[in-house]
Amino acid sequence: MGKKEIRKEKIPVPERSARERIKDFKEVKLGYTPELAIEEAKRCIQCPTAPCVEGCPVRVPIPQFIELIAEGKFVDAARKIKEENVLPSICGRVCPQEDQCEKVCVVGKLGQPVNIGALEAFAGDYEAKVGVEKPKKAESTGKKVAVIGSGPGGITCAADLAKLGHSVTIFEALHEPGGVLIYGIPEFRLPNEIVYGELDVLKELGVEVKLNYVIGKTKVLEELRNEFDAVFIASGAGLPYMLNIEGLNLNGVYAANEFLTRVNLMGAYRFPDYDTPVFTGKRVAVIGGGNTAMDVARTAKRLNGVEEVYIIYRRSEKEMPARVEEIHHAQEEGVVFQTLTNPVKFLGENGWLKGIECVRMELSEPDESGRRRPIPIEGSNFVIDIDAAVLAIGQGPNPIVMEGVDGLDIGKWGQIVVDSETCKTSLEGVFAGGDVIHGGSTVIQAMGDARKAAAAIHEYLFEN
């Protein structure tokens, strides 16, 4: 009996057209079909050391979903998948698979890896079509947390605790549940209905949300320490980090986080229908290289009377931190690259953005982030018109919750110090996880966090 042949190449995952895809907010990708989905699956090997399980933050069980979708148990691969992952939906979609389960995918030694994110969108997706499972919970505990947003990991811990019989209340400081799921990421990558859908489960399971709740402001975390036997923060990374050059107090000039919330979750691209308009004008330029960027750049080109976008990066495109798939999807829809650039100055008119001066750059020896490092090339200045700018340059953890907390130890840049293993805070009883940590996040590692907390969390309300 010969050996089995591996086809070399991904299953492609049909997409929409970028001439059609820019006029609207619907999702770009058209996901699997059945058959697709198990012509992809016969390409994994099921290789006895499983190395994508070990490159996956939250181990879910990657050859043994592939393996039942390949059979047409499709829902059942969703479980399966569930037993590590309660939002398969959105990680299948949103994870930087590339830099994770499937760099390490021993199919990839031969030619594409397995196109696992996309078998695991595939297999929630129909779940939650036939009808999603309903979770099972314990029975109570009379234990009470709190959870800090209702984020990726803010829903995870929430799940795992609930399951557990813990009684959970999320505070949550926008008037939409979902965090960064909601308000970050447009729905032309993940539509809302999906994430809705993930929160339903935690309504099953009996998790109080509560919105329009600032902590910090509203209550402070003290008082949550005094009402709660634990409390875990997952607020995320609220500060946006800004460019120190001139004119950035010009109107047109916005940070990522606000352009991003203000069209995703306040409807400001369906105006008159929502009086929330964004400014755009008809020539946007963003400046960054990272996934925020492409997601601002790729917003603003659907965005009503925008002509021109731009996206204004000091390295190559090779330096890109963006996931190649949203920088291709960028090029495809117009986007103009404009890389080895770099802004010094806002050009204004009456208050009002109007330009943007620039420099060239070149690459000398890679820095500490182990890119090459760019240098100025002296009298290289030139302007582009712009009507507003978008600093997509990254954040870092929300000040908001920590403010004035006594005994709570921070790190150099703002981030909460926790321990690695139980993502315990110097706090009794705080656990912390996701952006406030790490300054910086995918939607996988917070996850991962939250199920070391959530584990973590179970264990000390025991000893307590």
The other form holds:
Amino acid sequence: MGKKEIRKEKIPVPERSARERIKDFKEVKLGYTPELAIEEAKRCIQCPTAPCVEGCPVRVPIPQFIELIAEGKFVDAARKIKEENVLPSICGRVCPQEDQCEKVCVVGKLGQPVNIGALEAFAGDYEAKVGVEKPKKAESTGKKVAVIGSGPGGITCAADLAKLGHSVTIFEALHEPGGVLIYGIPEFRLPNEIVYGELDVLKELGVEVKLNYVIGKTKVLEELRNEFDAVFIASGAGLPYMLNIEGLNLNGVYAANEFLTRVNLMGAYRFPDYDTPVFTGKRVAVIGGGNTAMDVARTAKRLNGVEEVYIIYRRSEKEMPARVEEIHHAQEEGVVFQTLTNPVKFLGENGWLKGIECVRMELSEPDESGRRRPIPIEGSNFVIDIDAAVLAIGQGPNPIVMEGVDGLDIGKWGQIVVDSETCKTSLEGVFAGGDVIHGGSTVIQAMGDARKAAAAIHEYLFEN
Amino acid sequence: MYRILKKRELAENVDEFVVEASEIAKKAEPGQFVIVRISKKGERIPLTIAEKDCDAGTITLMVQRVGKTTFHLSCLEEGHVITDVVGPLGKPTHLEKWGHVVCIGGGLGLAPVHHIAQGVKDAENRITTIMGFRREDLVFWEEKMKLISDRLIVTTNDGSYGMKGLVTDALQELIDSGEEINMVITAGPVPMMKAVAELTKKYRIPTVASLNPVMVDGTGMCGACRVTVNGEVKFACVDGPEFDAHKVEFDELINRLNMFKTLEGEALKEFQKKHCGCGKE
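For the form predicted together with its partner chain instead of the form predicted on its own, what are the coordinates?
In what comes next, the whole complex appears, and the chain from above leads the way.
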């Protein structure tokens, strides 16, 4: 067989123009057509080492599903993914593939890596359209497991355990399931319909989801330990870090969680048809350089009446933790980047935010994180006039679930301490994963933890 | 299912609902609240648990019609179901045997004050309750408070019922009478709580206020309910809602309660266009 020429660039994923898409909250990416998907799938050389699988926290059989796409067997491709990952349409959209599977793709050494993320989303979406296969379930074991939180970690662990025949109940604090997939990630990046579609797997598996149920309040962890044979905590990183500068409590200053929850979960972009308002004024500043900051900035850009949106970040664009793709999308949509800039204080008038005093920064030696440390340039202070500011400077584990719990090891930034192989906590029969053990991390990291925990819980249930 | 079992109008624009919520009733302690959402497009609003009945599996909520959601809520009747009720949220009231406790509630502040006073009584304290209203026809729950309190003082701004004046006037009289007061607990309109705090600070009487800021999730996730207490930023939903009243920045709270006023006004206007003025369909 002769050597075939491999196209060096990814087949671009069709997306809506920036001008068009900032008028609404519909998805930016249109996704591959079957023809484009096949063409991209053919770029995979089916290398025998498949480093991409190693690069994936849940070990999706990447070459196999891509081969099925190349053969036009799209539904089979989705089912192949689902052997390891029940949420292909979600992960295809929000995983940082460039740091995981695509980072180590062999094709990437010759040019751009295979667009694994877009192919995964394509397969998931395709199957959803033609009809999802009912997942297989083992015979009932009679064991009961409680899962705290219905975000990516909770869903994954629940699905794995239910498939193994255990009876699973998920406890969700909010009125909708999905966790950060619903309240955090905006619809233009991950439509809620996609999330609800993939959540159907829980129904199919007979997982009970109890909404409006706050563990730590409605019930405490100890009660769950008595009522269930094992507990998995995946309560996420629902504790926003605040910037401790003057004027923090002026009207118009939000934490990213509040801003995104109002818009995404509560539908504030459809106010007053939906009841929840969000106040923005004309000029919005977003403080931070991560994915959440990009989500907030792009959300603000789409809201009625907003004219100017700034990203204020203390290092340079190169150091931003956000995905390159997100930065690119934000810039395309007209978000103004004020890098090497640090907020000093919020300025108000009659209790309302009017501006933000900033100082210019320069980069010095790298710090512990390996990124160059920003230091203020004396006397470079200046003011940006704004009506609203949103802090997207990170979040930590929400402590509510751990309240009044004895014997649970908690780390110095509030995270639950676990054994890294099994996700076991210091409490017998209690496991934890996702942001509650890492602080702010990724959807796929949470899912990776959840799969590890599910395997460990399964083992634990049979030992006991 | 959060079914409304009983509903009655307590006063002009104030409704009382007894709602089926057995798991919440089992856990609810004085000082705690729930978050309620009444339709698929609805907002989440915090409401204090005014009373609970573990045997019946119910909680009692008191609602003042001020915005779209509360007006809409007043359209619901017995047998209707509230879409979402979550709780009990917030820290329970810190209770101990202080001696003589004065519980001060203004208007809807009676909701937290009622449940808190029950706890204060169970902790073997002597209770004087001061409840303040603008006029006689706005007075409610007097009998209920009488049952818990050793002494009850009702004030109205215009003197149409009880003592003429504000709750702080009644409190001043009590202080002037020389009677020892070991603790004051207050809930109601922010300017009232502020006035109570200023008065008791002068006499160094420990005082706790139950705050009512804007909330969304109610679990410490969003930070909408930020208040400044003793110079520190606190989340009222998880760190409170009760704080040392002498350390709360009430003016900031008053300002923050205005953050969405204009938008909320628009929403209410839209709602009332479709319904008659009183909010009923």
